[in-house]
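Take a look at this single chain, the form predicted alone, given in structure tokens.
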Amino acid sequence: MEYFRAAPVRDFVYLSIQIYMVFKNTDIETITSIRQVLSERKQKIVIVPHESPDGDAIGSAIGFGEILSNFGHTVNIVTPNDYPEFLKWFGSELNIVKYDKDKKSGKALFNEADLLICVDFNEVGRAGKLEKRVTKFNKTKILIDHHPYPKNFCTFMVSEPEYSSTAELIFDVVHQIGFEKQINKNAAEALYTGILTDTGAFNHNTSRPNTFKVVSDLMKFGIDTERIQSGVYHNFSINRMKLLGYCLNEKMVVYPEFRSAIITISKEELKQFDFQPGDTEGFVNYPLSIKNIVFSVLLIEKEKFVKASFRSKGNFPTNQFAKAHFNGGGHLNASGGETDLSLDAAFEKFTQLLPKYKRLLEETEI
């Protein structure tokens, strides 16, 4: 078994230093062991975003699986289940199983590995049909992530909250381990990526300087921003456009006194449009682009649940409105939850919960 050479002193004494400085949750001592566990052999390694990979969880996983690979480790990606059309033109090569589709090699894949990275998800019923796999994994497991209120499932945990995207976190993250050098052009890209769509573009979630300075150091690798801001924004279906006019045009409803307003989607509206996973990104965004209006929900029919999105401008806490009322949680101004109720008792549960958040909502500065 071939070992890697250990970090002299001096070296562990500069990183206490820059943790110190980078991070606020996370002590010395677990990103000291995240660095040993990851240097001192090369390894069989499995990465697990969250279900439904959005751009910041499947850029995380393979940004930092590029650079783990790089390094020598052996690194396979296994999603819960497959994520957007829009998101897979990306220049890596990794391996990525879907779960879903594929039990058998995911499942070969947990039993042969020497180590679990889960990224972008904060506790483990995120992983979907991954839950029982990353719950029963008796090895090293590290989390990186950056929502609020993590559980503890895994063995070493990242959890830096400030952060716009789990794609901004890697990146430091792989500077306080010393993994810089392995960092490549694929990885760039993704964790550029990452960020991009975990900010709306740049919309939310960039009030700390540090996520376009790793946005600057990312675009020294010789990524094409614009072709990556085409690749994610302007790659989508006929259908997909056509729902979102459908939605804006005939299921948004705006309610001005309360700066408010919310979209609501059924199945059978979901299957008249043909919906691929992805379809629906960014919806909830749009009513925030309506003059004075602060808070947007978006309500999507499931099988057995309706799921939530929200989004708001200022101060408004949709965090506190998802973990108060739709089981969920997430950042001050995107966040989202789920319901047993039916979608329209949903919407219904909605409307009777604006009048007790008017002031609020009325006092929310933008």
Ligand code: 5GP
The other form holds:
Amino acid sequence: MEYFRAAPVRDFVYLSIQIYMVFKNTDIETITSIRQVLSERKQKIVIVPHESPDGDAIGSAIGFGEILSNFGHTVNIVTPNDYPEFLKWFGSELNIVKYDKDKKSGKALFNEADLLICVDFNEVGRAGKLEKRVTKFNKTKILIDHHPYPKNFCTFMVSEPEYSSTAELIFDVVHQIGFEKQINKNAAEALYTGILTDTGAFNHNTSRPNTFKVVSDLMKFGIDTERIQSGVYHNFSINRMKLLGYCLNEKMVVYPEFRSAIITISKEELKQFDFQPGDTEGFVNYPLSIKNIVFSVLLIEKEKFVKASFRSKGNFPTNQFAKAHFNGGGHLNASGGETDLSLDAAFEKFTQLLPKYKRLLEETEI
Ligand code: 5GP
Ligand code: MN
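Now that you have shown the form predicted alone, what about the form predicted in complex with guanosine-5'-monophosphate?
Then the entire complex follows, led off by the chain already shown.
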């Protein structure tokens, strides 16, 4: 008898602790407010991912968009610019407007929207060509993101840097606000893609059990993980593979004494290999497969600036490096930035910085 009475009490305590304990930075009031905003009436919602959206940005936008649309909201996604072909196979039929290609539609959607949801970025500048529209939007704005050091540019912010991906975080937010019944296969497929790509196909940021729990829960919606793997990773052009081979064979410079490596790619080289958006995605990870290398850098010459990508192993803080020297930021092990220097000057700057970081690089445990 005692047992039957005790069990529900224990369950209740467990559940109430869970509600308070899931997020480290987000208080219950914020979650309650988001739940209210999203549940009280049907709204016109615009979801915005960061500039040059990656799998997590697009997957989060589509995944959350599908869920909110199933609830009855009118959802449109507006991206600052285009995203790679290998992210264009989703089952979802949500409308996605690329602002740089179709400003008129993007502007109209912003003007009509009741609510703006920003996903996978931590400062408004990362919205690229949509920065001004996001800043000027004067109704409710919600941010859901996993980048450290967020700037406060939204009404409600869910910022949880422990999470592998914004997609994983959205899955938990959806449960916290009681929208889990609205998850469908299209949403699960998109959120899974976000987790897959932000962990480099489960190569990094996978130390928390929750990541795999969420993956397991998403799989219950019948998603085809092998088809997704093929869509993202087995979908490259011949030119992209040749550009990768060229970069590794002819452009990678390794500095074993600094446990670092760099690849630079010029505009001419990109043209030579008929560069398409997304073609260089993942290149920066390759040098980290070399034994003992803990810091990898990719510099790409764009029209008006040089884009830098940084990756590391262990505790080497690429985001601090990006912030201090390349006007950027991001996660500890994966960050980016840009510089107005020429490609040669940026390369030179990087090599001259290495001795300053020698000790930190030497001490990095892997
Ligand atoms: P990627 O190297 O793939 O472009 O970016 C890796 C990570 O760094 C992503 O989490 C991205 O959000 C962040 N990141 C890339 N470029 C920039 C930048 O210019 N500024 C800031 N603050 N973060 C960036
Ligand atoms: Mn992300």
